[in-house]
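Here's a solo chain for you in structure tokens, the form predicted on its own.
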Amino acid sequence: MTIVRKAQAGTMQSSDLMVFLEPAPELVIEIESTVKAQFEHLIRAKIEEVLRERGVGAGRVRVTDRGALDYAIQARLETALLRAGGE
């Protein structure tokens, strides 16, 4: 899957987060957390896992937390790739 345009899904509400997706020639993975100190490495373990089962190899993935749970990053996340250009 390629990114071919800007997109983003999520609110700003506790316990949920924002991702915001634009095109780029290689793989950015930005993060703002609430609780980024403790749970940085988790967030950005499962952000990566879905971009390597949707095959998206190259694009600007910036994420806005406030402590959201590995299924809300998973389904923003999925929603925002498919408004992105989806498949």
Given for the second form:
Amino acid sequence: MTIVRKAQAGTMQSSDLMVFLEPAPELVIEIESTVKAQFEHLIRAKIEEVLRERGVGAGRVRVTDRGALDYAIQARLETALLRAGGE
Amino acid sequence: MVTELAAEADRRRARALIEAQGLSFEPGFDELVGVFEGGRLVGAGARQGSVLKMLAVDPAWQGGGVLGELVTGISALAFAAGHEALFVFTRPEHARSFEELNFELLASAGPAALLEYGGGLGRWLERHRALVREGDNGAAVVNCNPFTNGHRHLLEQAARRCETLYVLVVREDRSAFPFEARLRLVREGTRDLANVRVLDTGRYAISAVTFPSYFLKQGDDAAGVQMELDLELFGRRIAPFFHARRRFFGSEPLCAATRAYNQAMRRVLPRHGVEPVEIPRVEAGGGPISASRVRDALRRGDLAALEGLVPGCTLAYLLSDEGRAVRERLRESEGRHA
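Please give the corresponding structure for the form predicted together with its partner chain, as opposed to the form predicted on its own shown earlier.
Below is the entire complex, every chain and molecule, led by the chain shown above.
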């Protein structure tokens, strides 16, 4: 799928994350997290996995995380993609 | 659930909650929102453009998720309104609560702290990385409303004293001359100075116009705090990025607000290893050249009085159709900084 418009999902609550998407010529992933030092690589791996599954190769993905677990990351990102997307 | 508070009774409740937290209720916002628990308003806050303000949580509900809920709701509204970075001005003791929500502390000064959500400052700096040259550099922050021979003199003198001079033109559009025109004239008017780089301040010059004072106590000097915060941000984050060791500014014989800002530069900048350098104003026609003098002449419709005050690029702009529209607006307005 393709990111064709700006979209957002998630909250700023503890154990959750906010996802912001917008169209961009290349794929850019920006991660801000209260546990960035320990877990940035895992958050990034999860985001890349979801994007790969959905066939998203371009767009700006901004994430601000407060210690979300994998399934929360997946759910929030998929919701944002549905809001941002066209096939 | 965050809800927008539109009904008069809800607004009164929000005001009472905000005031109970020692904040002042400051009218002038795009949305006022609240969080209810069991029919009771337990949190409230407002958004003005990309600035969050008057966030207040009932003490019985502090430390839970109410602040996160409020900020989530407001940021969704801000995002929908086209803002991607969010700012909050608050007391330094509350900075930590916002840092836990992934806000970044940009600067603090006395009773005020400025935090940003969305990493905008980092991105703004990155965008200018290609302009950065290590060396004995300097900076000047200018409004140039419009660009005069006085600005030209200041920048020429400053450029002689550093390897690279970064000229930051204030982006905020509250001046008679639109930002794009101010920036263009500074570029044209300094094109022959090989070591000058002209860029814009983005959102990172804190002006009196966007600075809220709802969190200050009576007797706090709002204007002074705003200036210190602006200079802390410059000294702590902007100057080091550009290797700027000096900041240049013109002496101010007329305007008290600008003179106070010059004083604040002398006080704050040395703490960050930046030397404040004042350049005496040049005179023409029996008085110092200033942009407000140029605007006064335009208000009077007296183009002849511009002789010696503005360089060729500004004069050409003023005579263009675009410039004519600004002149006409000026003739209908009043005031020094308009």
